[in-house]
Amino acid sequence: MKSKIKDLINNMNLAKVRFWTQLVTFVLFVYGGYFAIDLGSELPIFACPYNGESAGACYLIPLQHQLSMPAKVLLGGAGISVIVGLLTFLFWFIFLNKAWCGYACPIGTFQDWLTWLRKSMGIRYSTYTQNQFEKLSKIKYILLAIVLLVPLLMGVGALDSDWSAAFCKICPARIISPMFSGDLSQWAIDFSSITAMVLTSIGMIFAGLFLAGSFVKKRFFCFFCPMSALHYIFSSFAFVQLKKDGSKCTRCGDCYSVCDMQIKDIADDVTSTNILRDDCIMCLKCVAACPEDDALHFDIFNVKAFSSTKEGFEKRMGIEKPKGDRDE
């Protein structure tokens, strides 16, 4: 019974799987409001509050709210509000790890169904080299270093009120997500302040290269984005990993060919056994695009949950058996 539930696991059509597993949260995150769902602020997703209706809010705005407060409040017994919603965040973070961002974050979410309007529309993605990848996969922590930084500056009075969730006025989310709801309002630029001007201006800009990048490249957002590199800091410590058997491997190049992230490891490294890297959103297509038994797998406590197997990968591919191979 066990050896048919791991069969039907490893054999199932992880495509379909997602696409409902990302409808469902991606109506969960975005209109938990209409229903009076709250999940809290501690989510490692981009569920934006600038969406009234969303369930939750992205971790990022309390904490820069957090650490924007004077620093002898910051270290006294304030500090333990931060370290409370530290603590709730990587609760929810290791228990799925980088699969927040393939199958739960709504951003992410809408990154794959731009991806499919620009196939059904016939427009060619591009790719990039490793040299363009590895200068795009260090702006994340650029961004992820003004979450922190600004307002921490912000509290100890280099920085005036008008800083206040500087990422937020500059992130796509803030912008695209009300528009789920129909609140066009956010696209619009906010002249209160020479400050918050260049902000929301700035803000402006990069949503619209989320959405013409997302006609360009597969999961583009996903290179800048700074919960992506929060999660990576703390992806050792995961319920679930990413794992590769490099004796296993053939380098055949399959599973870089479904990479929505160009992860070039995933395929030439044969040397490490955990293969999750930085831009990984933990989707899986990898595994399932593997011809070759338990060469990667997903794991959790270390225990295969999910892995690569021939008889997989040929049912996903729709390849028949010869005859003489078939099950009697």
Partner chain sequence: MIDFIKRDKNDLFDKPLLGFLFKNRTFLMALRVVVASLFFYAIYFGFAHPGKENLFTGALFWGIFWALFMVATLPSFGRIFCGICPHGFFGKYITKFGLKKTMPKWMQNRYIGIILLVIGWWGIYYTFPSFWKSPLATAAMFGGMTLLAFVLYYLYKDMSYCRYVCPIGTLTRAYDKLSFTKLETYTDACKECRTFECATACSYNLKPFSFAKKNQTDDCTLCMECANACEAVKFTITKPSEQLFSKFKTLNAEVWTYILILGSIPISMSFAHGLNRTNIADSMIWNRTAEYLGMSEYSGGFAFGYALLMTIFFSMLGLFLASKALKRDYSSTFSTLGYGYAPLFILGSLGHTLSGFFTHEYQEIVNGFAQAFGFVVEVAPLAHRGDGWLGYFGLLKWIGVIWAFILIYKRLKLIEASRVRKVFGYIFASFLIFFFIGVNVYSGYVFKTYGAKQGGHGSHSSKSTSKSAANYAKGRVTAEKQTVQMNDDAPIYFSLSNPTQTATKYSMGMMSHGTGDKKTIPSQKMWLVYGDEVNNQKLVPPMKIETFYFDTKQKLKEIKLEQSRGTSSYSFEVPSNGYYNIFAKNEIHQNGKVIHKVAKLEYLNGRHGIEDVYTQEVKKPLHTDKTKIDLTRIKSEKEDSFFYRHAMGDELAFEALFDNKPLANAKLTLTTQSGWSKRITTDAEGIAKFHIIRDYFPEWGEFDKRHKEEMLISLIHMPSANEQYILTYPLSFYPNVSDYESYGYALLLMTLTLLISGFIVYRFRRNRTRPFSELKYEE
Contents of the next structure:
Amino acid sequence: MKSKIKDLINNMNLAKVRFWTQLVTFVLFVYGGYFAIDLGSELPIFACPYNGESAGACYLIPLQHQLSMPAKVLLGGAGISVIVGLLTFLFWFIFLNKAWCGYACPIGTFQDWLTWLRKSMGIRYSTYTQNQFEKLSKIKYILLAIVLLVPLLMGVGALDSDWSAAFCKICPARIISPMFSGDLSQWAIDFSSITAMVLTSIGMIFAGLFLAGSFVKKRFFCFFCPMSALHYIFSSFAFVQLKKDGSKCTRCGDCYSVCDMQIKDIADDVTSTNILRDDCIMCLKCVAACPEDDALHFDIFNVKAFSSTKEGFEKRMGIEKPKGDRDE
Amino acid sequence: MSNLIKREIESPNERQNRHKAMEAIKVLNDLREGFKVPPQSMEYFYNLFEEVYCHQKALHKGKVKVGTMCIQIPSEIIYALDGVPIRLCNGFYTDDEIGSDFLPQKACPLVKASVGHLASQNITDKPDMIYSPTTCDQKTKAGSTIEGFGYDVVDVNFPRTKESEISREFFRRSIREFSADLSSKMGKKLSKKNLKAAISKIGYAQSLYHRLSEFRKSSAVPILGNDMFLVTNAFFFDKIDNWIGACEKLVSELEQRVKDEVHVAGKVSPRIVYTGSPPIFPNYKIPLIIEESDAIIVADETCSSNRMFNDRVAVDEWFVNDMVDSLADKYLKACTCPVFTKNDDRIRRIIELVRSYSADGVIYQAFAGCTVYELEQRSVLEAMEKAGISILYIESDYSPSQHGQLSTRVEAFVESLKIKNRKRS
Amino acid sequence: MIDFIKRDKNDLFDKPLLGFLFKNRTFLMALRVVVASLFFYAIYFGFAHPGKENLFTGALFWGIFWALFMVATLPSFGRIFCGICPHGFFGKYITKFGLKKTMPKWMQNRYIGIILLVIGWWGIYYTFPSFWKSPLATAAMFGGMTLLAFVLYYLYKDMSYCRYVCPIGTLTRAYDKLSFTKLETYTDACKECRTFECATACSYNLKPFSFAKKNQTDDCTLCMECANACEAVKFTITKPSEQLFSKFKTLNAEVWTYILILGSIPISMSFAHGLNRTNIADSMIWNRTAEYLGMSEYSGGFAFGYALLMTIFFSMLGLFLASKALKRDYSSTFSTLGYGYAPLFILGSLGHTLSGFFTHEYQEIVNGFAQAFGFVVEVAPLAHRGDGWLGYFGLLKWIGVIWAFILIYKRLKLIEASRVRKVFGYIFASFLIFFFIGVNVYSGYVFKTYGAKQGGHGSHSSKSTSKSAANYAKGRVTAEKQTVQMNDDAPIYFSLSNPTQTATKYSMGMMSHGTGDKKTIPSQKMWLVYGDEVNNQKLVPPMKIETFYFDTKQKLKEIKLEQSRGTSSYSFEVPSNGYYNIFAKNEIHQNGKVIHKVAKLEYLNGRHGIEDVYTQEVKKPLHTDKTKIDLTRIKSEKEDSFFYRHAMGDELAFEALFDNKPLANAKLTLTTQSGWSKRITTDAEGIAKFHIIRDYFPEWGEFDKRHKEEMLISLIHMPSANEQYILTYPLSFYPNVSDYESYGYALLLMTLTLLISGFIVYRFRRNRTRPFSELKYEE
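I've shown you the form predicted on its own. Could you give me the structure of the form predicted together with its partner chain?
Below, the chain from earlier opens the complete complex, with every other chain and molecule after it.
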């Protein structure tokens, strides 16, 4: 019985499971407010609160607001609110680790839908060369620095209140996410001051780049996402992990071919056990595409929950008994 | 004297065929009768080899035969374009002698045999075109020699490093060039449908091999290593659908055998992983010696057997461009041929095989003259020593002599493994 | 000994400048001579000028050496403080000519130095605060210690004074473990060595060639004699506190140093200098004990005592429980895990010292040196106490906490135990850290809630600014004397800003943060003012006025009148979100006419965190018969949240009511602060509509989207010749969002971006495949 359940899971059609899960979480987080669902404002995904009826708020908003308190207040007792917020965020986070990105984030889901659109139009995807990949991979940390440093600078008085929630002003999710509730009010450039003008213009440009980029590159924005950088810092404490058994790996590169984020380590690194990298969105496509038994596995509390198997690979790649012509 | 017995002088081709048939039938008889009862389904393969090598049966009439010199040419693309891939690696001493006229005496016997075979022009399923990937030196240079015999030989560029981004792009482009060339020669185009079907079919064949190999993991091994070599060698030239059908029968029979705990070797026979230069039919000299010395080959790491079937292709988006690129990637990245600069993957593979098949030792056989396998010997030996795995290194070639010397060494090794096993238990 | 070795990349001796500074004999000698000279000069100066006018002695000893140089170098480069110490410098030579006896066993006790420091210095410092800081005492102490040191150097060998008697010997050795440097040797070279010049050269009789293997440098003071004796000695840069990540021979005295110094300095200071300076200092336990024993003037000493006790208690309790959880004996747990406490003191002290340096030490040091060497200079302090960025030095203390947590984790790795046990062990061992955090947080809390005693020296935590929920206008109160008399018939109206206070920058609509006590119900303050010009309102002098208000559920409530500093203000409670309507009624008789004055204010309370939802119910206008005349605002469709603000260009609709019946043809006067004024009349249904004017056109660079303008509406109605009703209604409005946000430009930008990026992607993909376009497949 146990092995039957195991087989059922290991051989599942991951693409289907993922599609339905993403659909449910998208409806939940984007339209949840209509069902009076409020999951708090420390969510580890881009559930943008500019979207009026979202079921919660992305953690970066309260983080920026809290850090922008005047420095003396922050370093006194009020700093507790930062810690409480961080702990709540971590509480959400440790259940799914970076699978929040792959299965729950509405912006991620939207990018996957754009990818589906491109596929059905028969257009191939674009990839980065290794060189470009390495150069661009630092951008998410720069954006995370903006998220953390700009409010702190506001707190010491170096930046004025126009810089409030600076990252939100440049974030494409602010512009795209409300579209799903028919709210186009964020599609505006705020000319009230130079700072506001520049920031909202950058926001529009990023939104445009987001749409163009996500169309040709799978999960384009996730490569630059500061939430991803924030996740990665805490990812080793989570309950679920992506693990690899290097001795079973033949470095065939199948996992790398299917990886949306173009993570080379998943194929090439045969020594580390924890193969979760800072770009990973834990979509588990690599586990699904690995043709060896137990080389890659998705662990919950260090117990293998979803493993790569030969049988699962065959089922998912559509390798079936061919109807050939045999002479007996 | 009126009733002179008319003797017909054999033509060279006929002699060649006779000699080859002798070599072939000797091995087949050994396999049929020399060991414990082979599986019933193996009859198909014994018959196949007999028909092809003893009776010169042509299998692929009416189809375009695409000869390949090494396993790095994606057979999926050939099948998709409605061709038949024929692997030209040759195991006959007869052909080896013919080939010695064209290549230096010290060269790899496998290449010499392949060259000799093609030189003799005495081929049943003669390839219409030959693709030669630039893998080892011998094969690379052999390409132009073969061209001199009048064949249409196309070199397919193969990189010598597989880690770098450059190699990957290089080989992708190389494969695209190959498939464009083949496409124009066949007069057909690759389409999503035919390529996907081909990938699926080859993938299925590979999964059958995987299932067969799984059976050899149990302590009662249901099939001889030599029989497996035969099965995989058959894949070089057999009709793929027939091969798949025969394998399926073999799978069900072996499944039954495992249930009945049928063991084709002795109770204390050490389990061996065989690696090195590929044993091509009928050059099963070393494997036969091993299994005659009361050991059993449970797994192998050779390009005539395991390497062809081990890694399957994964494609993310089923566009033709992506499928061809994924094929190129897999044929390059998963390959553990010793032509590469670094061979960590091969060592890890051997160690993993030893572990998962519970092997007692490794036998590494290199052809005298095979530069790459000989050069890798040292690093593999060191790695095995570090991992605590017993390993024997043998050099041999196609000549029938040296049999005694080799069997002594193998027997000694097998004995030492038995002693080790006894000590352990 | 070897003369040359290829040095590693992380070897400091290989770097051009740092190698010179740390190794060069001549430079080090010169440096030591300078330090020793300053040292002795300061002692002499202290005796020569024993009084308060002596700035130099204090500046040199307490400004530079202790604690700035010490706490700055210990967690960074290591024990270089000892390397240039004058005692050691002279001691080396004195020992050469001395008796070189072995120190008696009873004296070979590190706790001598520790007790000297903790009780002898810090204990006295807290009990008699000004004692040690006086120049005479300073000079006497250092002079005395120097004498003692010289005597001991003469008598005993191997610089035993430094090890056992010097008050900071064990302290520097203990905190040196946090540094990111390591003195050791290239062991490959040492394998071949027969002569061991490094050991011969060492005046402390240490064996540098064994440092790498032992993973510690014992009592090495970084004097660099060994480095100059043989090139195989290296001084490497490592990860901070890397030594603590692996095993080494632990010393209980070092762990006790951490605990005792943590108690003596940060915790005691939080008590004696921190909490003792709050308004509730008297309720603190040490003060109560001191009072009980009649020794209140030594309360600092009691604070110190309690601090030590509590620190020792928490550390021992925590480590005891940890040893039980990990199933190990107490002493090995103590010596393994106790090392984790090292960063707590040193980084907190570093932060405090650095911020002190910038606020006053720098000035004192310069003045001191000026005094000692007879030159004149005027310097201003580099920072002032309230500066924002100084707060960042406070961060160092928290970095120390995090570092301590990491160290406990790393030290736990060296213990064999099951995972669960280790988790518990970790929590228990961190008790001291929790205590440290707790003291700091409590301190901050006390300061915020109760405030600092006035005239105090300030505190470590932030000085809280009292925030009652609605005080928009801060700043100095200049109570203007109300000289101008109010006309009897002048209309009165409500204002949300105190007219007697000059506006500061906080008076612009800052949303209430909802800080303040959760227990008190938030309330809003208003003032009654009069005067036609919106900018020039005056407070209504106290008179008989009936006031009341209706809350969000339209229930009648009472308004509180508050008098302070001669001004009277009114406040009403705003517990929930919604519209509050406030009224003030007055009736005067003048020249046979009765004038009814009504001041009305409609206040929309919008506060984050309150669960109220903005429904249609909320928008219902209020009808009351408490006043005969009334003006209600009809809410438009656009208003949909508690945070709605009127914007320029909005259309407002009002209904005038008299006796609860619509009042037709009533006259409404609108006045804005810019001076614009308009008269409109209500129609037959008593409704009047108008658009808020746009009158804010500054230069683009000065445009402030939060610019608030006031408008006053007054309704005058005379039902008969002898009766007049005046109702006033103030409004504030802001620039309209659509005046500074543009959708058109946004769309344009977006389209351009899409086009350009699409084009780039297209070209990029084409270029990728063009070199082998003959090999591209048609799908």
